[in-house]
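First, one chain by itself: the form predicted alone, in structure tokens.
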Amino acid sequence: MGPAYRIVTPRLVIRCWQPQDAVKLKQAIDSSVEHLRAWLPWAVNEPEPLERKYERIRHWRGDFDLGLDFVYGVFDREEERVLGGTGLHNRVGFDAREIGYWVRADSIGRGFATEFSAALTRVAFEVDNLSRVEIHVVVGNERSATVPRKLGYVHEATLRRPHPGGGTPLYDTMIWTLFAEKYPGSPASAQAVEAYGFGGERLL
């Protein structure tokens, strides 16, 4: 059925990002580089110039189109603000998929990060029929752990700097894995959530 282009909560519209979002999307990170270096190794490279983001957001959006990543910009409702940065990504092995966020520094603390992971978690069982979920998360944040804690995911392993080099910081990775047979009754499965298609079809 998928990929969902755009999924609504009660909250947020999660969606592809569009080349209209980039000074938006600048303004969100630039507003949180300090916030989000402490634990995205991305965010050493911040604040980038306005034409990287447009760079980014057409290889975001290519890859999306041909199934390879599927990245999403996080949004409020009217979706005049970007408020953080969400992806199911292709990196953790077959029938399975990663889920990666960030949320903008003065938007923390309002259970977005939580929101928005566990309309992801629907759509990934639900939508794409996956047998596998996974949430990566760098020991000594405890704020970004209680996302999958509290979605029902289980803390499989703590990997040692896991991540490549190429300038970039390594961190100690906790993994969290929520399978297709305990989603069901997981507090993800219990989210409000719709999800569309690429031609604006109901998908969940």
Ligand SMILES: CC(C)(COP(=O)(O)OP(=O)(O)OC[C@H]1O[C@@H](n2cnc3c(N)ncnc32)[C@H](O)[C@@H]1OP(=O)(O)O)[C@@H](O)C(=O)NCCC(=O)NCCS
Given for the second form:
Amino acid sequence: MGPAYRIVTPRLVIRCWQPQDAVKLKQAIDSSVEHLRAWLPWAVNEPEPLERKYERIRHWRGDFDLGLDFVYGVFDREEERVLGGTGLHNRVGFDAREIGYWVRADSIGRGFATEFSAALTRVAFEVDNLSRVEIHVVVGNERSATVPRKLGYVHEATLRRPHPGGGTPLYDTMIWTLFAEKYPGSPASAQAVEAYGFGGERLL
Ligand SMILES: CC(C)(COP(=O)(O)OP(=O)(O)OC[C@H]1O[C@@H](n2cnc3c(N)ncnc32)[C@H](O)[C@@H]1OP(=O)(O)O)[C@@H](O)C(=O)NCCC(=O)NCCS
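The structure above corresponds to the form predicted alone; please provide the structure of the form predicted together with the named molecule.
Every chain and every other molecule in the complex is listed next, the one we just looked at coming first.
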């Protein structure tokens, strides 16, 4: 019945990016470059021109509409500020997705990553009916590892320098996993969420 285009939690709106978000996306990233560079390989290319942000949003939206990959913007409830970015990425095999995330520097430590990751976990299992969700965390990124730990994910393995592709550097990476059968009763399943489809129909 998915994908969920718009997801609402008590403090956040998590939705498919739109062209009019480009300026706010750029502001959020430009104000967070050092913070993001510490852990995200793509941030070495930041700050980048506004035209590039339009191009990225166009591709994210295209992939979203075609059901290829699901990159979301994270906003406050009024949708005035971009608080971060996340995704239900289609890159960890059949019947599974990977949640990735970042939060702008001035908004960390308020539980936003935990709140939107819980919401995406609910969407993955209850809307998309997947059997496994993963969160990958580079060894040493303790703030990030707190998120899957709090939501009931299990640290399944640490891969030594897995190859992420795209010519990015190789880091030892923790694989945190939640399976469909362990999802009911997990902290993630208790997150208050509304989810809406392409036509605005209620999914959750
Ligand atoms: C990782 C990131 C997304 C976390 O976002 P956030 O909104 O601050 O996360 P939350 O507030 O939901 O949770 C962070 C938790 O880490 C805890 N924490 C903060 N610093 C910590 C540290 N050095 N060691 C361990 N835990 C830490 C916080 O106390 C909080 O836990 P709590 O809610 O129990 O108090 C954000 O810091 C970020 O964007 N980092 C840069 C990009 C990045 O690392 N992305 C993840 C790639 S895997």
